[in-house]
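Here we start with a single chain on its own, the form predicted on its own, put down as structure tokens.
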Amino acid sequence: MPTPSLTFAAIGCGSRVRTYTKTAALLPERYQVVAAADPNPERLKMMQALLPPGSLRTFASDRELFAAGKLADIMMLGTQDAYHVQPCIEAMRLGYDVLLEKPIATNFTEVMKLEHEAARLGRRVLVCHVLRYTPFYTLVKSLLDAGAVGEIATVTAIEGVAPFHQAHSFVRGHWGVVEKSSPMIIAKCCHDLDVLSWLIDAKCLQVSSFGSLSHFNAAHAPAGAPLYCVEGCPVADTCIYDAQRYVGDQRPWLQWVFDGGVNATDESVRQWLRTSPWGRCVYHCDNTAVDRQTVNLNFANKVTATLTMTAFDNGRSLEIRGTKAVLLAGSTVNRLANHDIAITDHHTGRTEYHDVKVEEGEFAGHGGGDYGLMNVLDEEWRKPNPADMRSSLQRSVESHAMGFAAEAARLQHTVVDLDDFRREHQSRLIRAE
């Protein structure tokens, strides 16, 4: 077997790292995953099953992996949001470059800290903003760069999380309590803010935002609803959030939260739901993440943009209005016109359609972005200037600033100036040191 161009170690072997590992295994002449750390032995077994027998060294913790020295070129970090910065810095100090799952950190001061350390150590960090690597957004970007709409004037983006996804991840799940994870606009929508920054291609100057947790609370609980759905809810047959759907049509979600759950017996799943956070009534949880939020953005090139995150739609939609034409793209256009992108010329009124093809199965994750990222990763790593990588840390800091500033604007009921916001957090970083 030829020597691969890049080798990987991994910390945190959940769904994201296993997805990248699976793709790396399909490209053995380019990539090899040689080490992995996770406190859950079942996840390490799943990693081993993806790779040639005997090729993976496993460790019970990141401490143990770091103690073994530098084992690979790149460290894949797929830990929970609150544990990104510390292992990333330790990996860089050992000599690793890093493939970092988003978000970079749970607050902007920590984002700046990591950026500072990467620059000081001369390390490459690529953030897994995989939407930049999808066929869909790659085509949108190429159309804009070719002048399809003329000069961009306004952009409207919608992120429809989908009701059950909201319930699974942001009410019952890991990101339901903001104080233990990240604000919703970062945890779910730093992808979307990153895409806006990329498409508009200018510095963001000001941000305002409005949003709230309005539906998933006790005020909307049906009469007689128990704390856990399996305890006998009187509206179970009509509730779209009934946790017993994990036994039925929503069973695929179990692969992320219940090891072996996808293939477990129905009774085993029901027993698990009796005590699991994912068995709770969505109206009786401890969640604090918003279920709706709108962000208003003003850019240096005079483009204005809005991003709406809502639990009550499904899929991403994009509207870009320019001096020459209007580009509509994403789930709304697909539902109404059965096309991915529609461009209507202001002068002629004619509409042209564009479609993208995403492979099914192995390569479909995040609209093809998971495979798209891995397929160009070695090319990205060869770029002389690390900042030129398509989703480099340096570029990703911009969208994280937009997101954290948006959350500050929402909480403080104000317009946030991005330069002031950066200076404030730079001062916090200096004081902390």
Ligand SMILES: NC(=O)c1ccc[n+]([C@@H]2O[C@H](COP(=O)([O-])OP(=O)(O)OC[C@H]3O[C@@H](n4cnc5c(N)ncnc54)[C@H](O)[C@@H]3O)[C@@H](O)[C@H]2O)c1
Given for the second form:
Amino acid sequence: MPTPSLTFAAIGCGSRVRTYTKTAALLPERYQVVAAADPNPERLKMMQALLPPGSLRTFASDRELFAAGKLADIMMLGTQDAYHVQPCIEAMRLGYDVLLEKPIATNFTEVMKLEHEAARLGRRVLVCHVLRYTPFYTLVKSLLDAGAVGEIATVTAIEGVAPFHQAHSFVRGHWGVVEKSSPMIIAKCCHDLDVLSWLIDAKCLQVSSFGSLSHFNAAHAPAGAPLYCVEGCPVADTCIYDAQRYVGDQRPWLQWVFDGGVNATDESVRQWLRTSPWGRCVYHCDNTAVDRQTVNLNFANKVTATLTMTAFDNGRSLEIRGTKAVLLAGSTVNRLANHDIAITDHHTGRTEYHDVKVEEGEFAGHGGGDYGLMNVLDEEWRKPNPADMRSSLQRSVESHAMGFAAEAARLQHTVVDLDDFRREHQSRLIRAE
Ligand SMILES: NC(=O)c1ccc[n+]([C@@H]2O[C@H](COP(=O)([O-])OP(=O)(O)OC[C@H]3O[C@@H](n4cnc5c(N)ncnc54)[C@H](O)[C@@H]3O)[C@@H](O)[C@H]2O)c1
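With the form predicted on its own done, generate the form predicted in complex with the ligand in the same format.
All chains and molecules follow, beginning with the one already shown.
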């Protein structure tokens, strides 16, 4: 076996860690995953199946893995949102650098705590903002850097989560109850805020925000809808959220939440839907995540931006208006013009189009970003200053501040000044220590 340049241990062998592990396994000359921890033995077996026989040490929990000492260069951390900070700090204390799934934490005081600890220990942390590694956003960034729109004046971004995705993840699923996970604008949109911060390339000064959970509630439940769709819903044939779609066109979602579900018989999926959270009527859940939210952002270089998160569209769109041209990119322009990016020059009125190619199959996840991240990870790790890594902790803290401040602005009906927000959380951190 060739000598790998970087070795990994992993905590939380869910969909994310397995995705990165799959890519690492395709690049054995550069990466080797040597240890993994998860209380779910099925998930450890799935990890073993991705790697050469006998090459993976497995542990039933992060505690057990930590007790074995430092086993690799990098800890891959893919537990759920509320369990990122503690294992990340513990891994850093043991000497690991960390590949950390987003969000960094579920509140901003904890984000700052992790940032301080990484600085104190001199550890490198890369946050998995996979969009920064997609061919699409990489091209948008290089066009902007080359002056394609002149000086950027305004940016409008839309994140269309898609109705069934909203129902699967943010109503029935892991991120439906904000109090147990993260606010929607962090859970789904920390990537979008991170991209805005990257493209606009300036410090964000102020944030305001509006939004609510207005559709996925009992007030919208069709008459006679039971608590679980399989119990015989009178509108099953016309409801786009009917859980029985997991037996049909929405079956691919099962791979993330029902081990073995993609290949399970229809009958066993129907049985599972009788009691699983994913079998519930979307209008009769315990969800608290918003289904719409807008964020207004003011940046130090005078760029103003808005981000709209909506359950009721599919895909990300960008409109960047500059002194020289307008750049439209993403799902709306794709739908209307069948191109990824359109740049219309103010002076000539001419439009030039750009397209990106994303490889299919294993490489397609998150628009090529899952593969893109792993493909440059070793290069990023060699950068002398950890803060210069493309999605370094230091950069990610900036965009997390924007997101958590947006949530505070939405809840308090106010404009949040980012410097004040940081100071407030800094003093909370000092009080807590
Ligand atoms: N970067 C992205 O684009 C992206 C996309 C989706 C999700 N995420 C984030 O990635 C993280 C993981 O998401 P997922 O969908 O893979 O989650 P998941 O629920 O599929 O996996 C989490 C795993 O952690 C394991 N676990 C729980 N406690 C543990 C412990 N003490 N020790 C070891 N393992 C433990 C669970 O058994 C489970 O297998 C979440 O924070 C999520 O928000 C990121």
